[in-house]
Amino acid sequence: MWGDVGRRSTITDDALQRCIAIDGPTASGKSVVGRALADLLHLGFFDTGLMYRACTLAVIEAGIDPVDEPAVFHLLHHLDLDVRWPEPNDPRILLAGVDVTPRLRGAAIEQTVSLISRIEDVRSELVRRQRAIATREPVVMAGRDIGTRVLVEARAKIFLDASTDTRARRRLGEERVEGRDSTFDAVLAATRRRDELDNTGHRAIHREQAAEGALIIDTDAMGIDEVVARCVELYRRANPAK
């Protein structure tokens, strides 16, 4: 069974290796790809923006200002957040032994994650806890700086990209999905308010940012099928079966 970031495990090299990092910007497909080949591969599925949109959502609910770094780092650094899989393509948010995940798709959350993600502090501690996860079993992990920094080792690495109009529609069709009632200028605007925040020089959001060696991606005109078959070779050819 999957287990959850507090419980003691061997580091090995070896599960750092197999993980797949999957990189890119916001709505450009992390999510949907990670899922289907944590499927097809019997990995789990680990979406590290579910962490920083947890952190948040304690940090709206402690009533702190989420540009007052030293008040949200001490936060997080006594935060009891947990993540565990009951099955290995459904990641569970779990603050103080309560799975929040449902909640962390809220308006107000989406307005204010990327603030918290900026703060390095936040981002140096989230990064021990991933790599923490990532050392007792392979997983797909997806994120912005997952092969550049969270998981330096793994052997597949690969940046999906896709035009701003293309991962707003892509957001647009989630919101209506989740009952929102959203425009496609007011998602489009917001894509664009994230790809700014998120533009910290530290994130792989742009191609040209992808990690070294990178499988890079342009999901605009591709199905998933395809994306998904391109990943598995890959992984496939770096991960020989033993």
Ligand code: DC
Second form
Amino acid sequence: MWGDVGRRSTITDDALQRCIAIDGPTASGKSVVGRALADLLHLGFFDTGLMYRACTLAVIEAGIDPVDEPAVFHLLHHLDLDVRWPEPNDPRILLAGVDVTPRLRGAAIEQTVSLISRIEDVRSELVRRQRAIATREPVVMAGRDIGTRVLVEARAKIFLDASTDTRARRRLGEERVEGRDSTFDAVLAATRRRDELDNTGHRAIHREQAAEGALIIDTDAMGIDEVVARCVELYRRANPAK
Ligand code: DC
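Mind sharing the form predicted in complex with 2'-deoxycytidine-5'-monophosphate? What's above is the form predicted alone.
Below, the chain from earlier opens the complete complex, with every other chain and molecule after it.
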């Protein structure tokens, strides 16, 4: 029996160590890069922001005031939130068995999610659930506290950075594709506001807050292929084939 426990903990540690932790501010390219890495390295991809967004959806639907921290945490504690992967690079979030992923980028969630993600009790509960996902098998995980808190054991940690202007331009492009009539100035202001609101707790929003040992990649003047190639190189160096 003791042998079994020891073996399991080795497997768990190995999975956590082989994960890729990606952090960075909003619109720094975490999802695009993370998905590409997952495809190339045959790993699953998980964008942890989706969990904070799903909690926010549940709070809104329950009519709870997002600043009522005990009520939010009580709801989360009883929330039937599950993650499924129809494809390894396409995580889906289920609330009470229903796939809510397509609804998680809506304007109401966008406006409220920072209020939910700043609640420490919410964070510790979601960090616990995110670690549980990564102990099953190695994944590429993206967020704001992955290298510093969720997957401290990961051997490959990446911090993706880009200037506020570049990130706003990227976000504007995405919003135009979605058919939204956004302006650059509005998106720039929203990007700045999001950085400010997300800059609490153990989160890495600025490069000085990156996890120790993280590779900081300044993506301003780099194409996606070059960024991905540097991440793959880091991963292979940190996790040589056995
Ligand atoms: O990356 P995103 O825009 O989907 O994140 C949504 C919100 O969740 C945003 O307020 C940042 C927060 N978040 C976080 O605090 N920690 C994470 N690991 C992931 C997201």
